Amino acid sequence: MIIQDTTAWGLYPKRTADVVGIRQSKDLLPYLVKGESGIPRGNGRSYGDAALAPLIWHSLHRHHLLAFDATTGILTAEAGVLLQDILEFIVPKGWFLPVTPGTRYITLGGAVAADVHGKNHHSQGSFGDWVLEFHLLTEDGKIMVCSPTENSKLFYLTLGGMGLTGFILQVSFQLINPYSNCFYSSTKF
């Protein structure tokens, strides 16, 4: 744990916080057992004070791509990976993010927690519309697999929940093939 001044993207307000880097889910368990309140944080690119608290658990150490199916375009990655790193991996393979927010320097977990949208939200929806499942460490220390059909209430509460439902560990989501005719002739919903 380190004590540091933290801000959001707008650099205001500034708050001194205890910041703990989470590498594995077990790193968070001592805080949960003690009942300490904290907030998950990605790369600090949210507007306002969304991820500012006296205790912050940051996810940037959880930055690995875990699985990729080049046929279906399904990617699974840890929540701390930046969209920039995902783009560097998928674009040469002919895939792209279904929703592109204003910066590529947000984490995958942050994209889910804020349910970000991009310039194409009128046709492709928000990031959460493309999420297939995620693993969430809840305040009682359980790892819940959440999807539209499994633990669906928690799934939908977490999309746009700004980290208040737990710590997102990993996310599986659908990529798009921007060269496909079906992408341009239909919409997600």
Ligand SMILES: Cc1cc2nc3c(=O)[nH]c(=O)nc-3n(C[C@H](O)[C@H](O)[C@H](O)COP(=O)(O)OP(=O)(O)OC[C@H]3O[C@@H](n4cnc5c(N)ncnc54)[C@H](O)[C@@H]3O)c2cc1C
The other form holds:
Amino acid sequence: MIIQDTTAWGLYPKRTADVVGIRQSKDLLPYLVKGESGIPRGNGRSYGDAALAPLIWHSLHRHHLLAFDATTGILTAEAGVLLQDILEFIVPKGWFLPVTPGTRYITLGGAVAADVHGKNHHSQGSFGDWVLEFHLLTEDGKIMVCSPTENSKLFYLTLGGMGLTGFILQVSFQLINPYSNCFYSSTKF
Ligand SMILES: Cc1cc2nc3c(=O)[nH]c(=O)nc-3n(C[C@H](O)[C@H](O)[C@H](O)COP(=O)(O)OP(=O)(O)OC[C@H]3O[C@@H](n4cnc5c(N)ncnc54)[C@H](O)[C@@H]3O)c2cc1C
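Following the display of the form predicted on its own, present the structure of the form predicted in complex with this ligand.
Let's see the whole complex now, leading with the same chain.
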């Protein structure tokens, strides 16, 4: 735990916070058992106070890619991986992110929690439209596997839920192949 003055991208407001890196779910459990409330944080690229509180749990130590299917373009990664690192891995393989916000320096968890959008919002929707499943550590200490068909209410509450439903541990989502017709003929919207 580090006590430090913390801001987001906008540098205002500033909060003195206990900032705790979460490597595994067990790192967070003691806080949940004691009933302490905090806020998850990714890379602090939100503009205001979305990821600020006296107690902050950040995901940046959870930065591993976990699984990739080069045939289907489904990627599973820990929530603290930056989009930048995902791009370095997938672009040479001919895949791309379905939705790209104005900065690559956000985490996967931050992309899900803020349901970020890109310039293709009108045709491809927001990041959450491409999420297949995530693991969420909830305030009762349970790890919930959430998808459109499993714990679906929690799934949709967490997309754009700004960290208020729990700590996203890992995410599986669909990449796009920009050279394929699939990208342009999406029937999602
Ligand atoms: C230069 C710039 C350009 C941008 N352009 C766009 C854009 O085009 N489109 C767009 O939609 N946004 C844009 N944004 C905003 C940015 O994409 C979002 O604020 C994003 O959520 C930041 O991600 P982060 O990892 O830094 O998360 P943080 O800022 O650390 O946190 C953001 C929110 O996500 C929650 N959160 C983070 N990690 C987790 C987790 N593991 N579990 C649960 N909740 C979590 C936090 O509690 C907080 O509510 C831009 C930001 C910048 C600085």
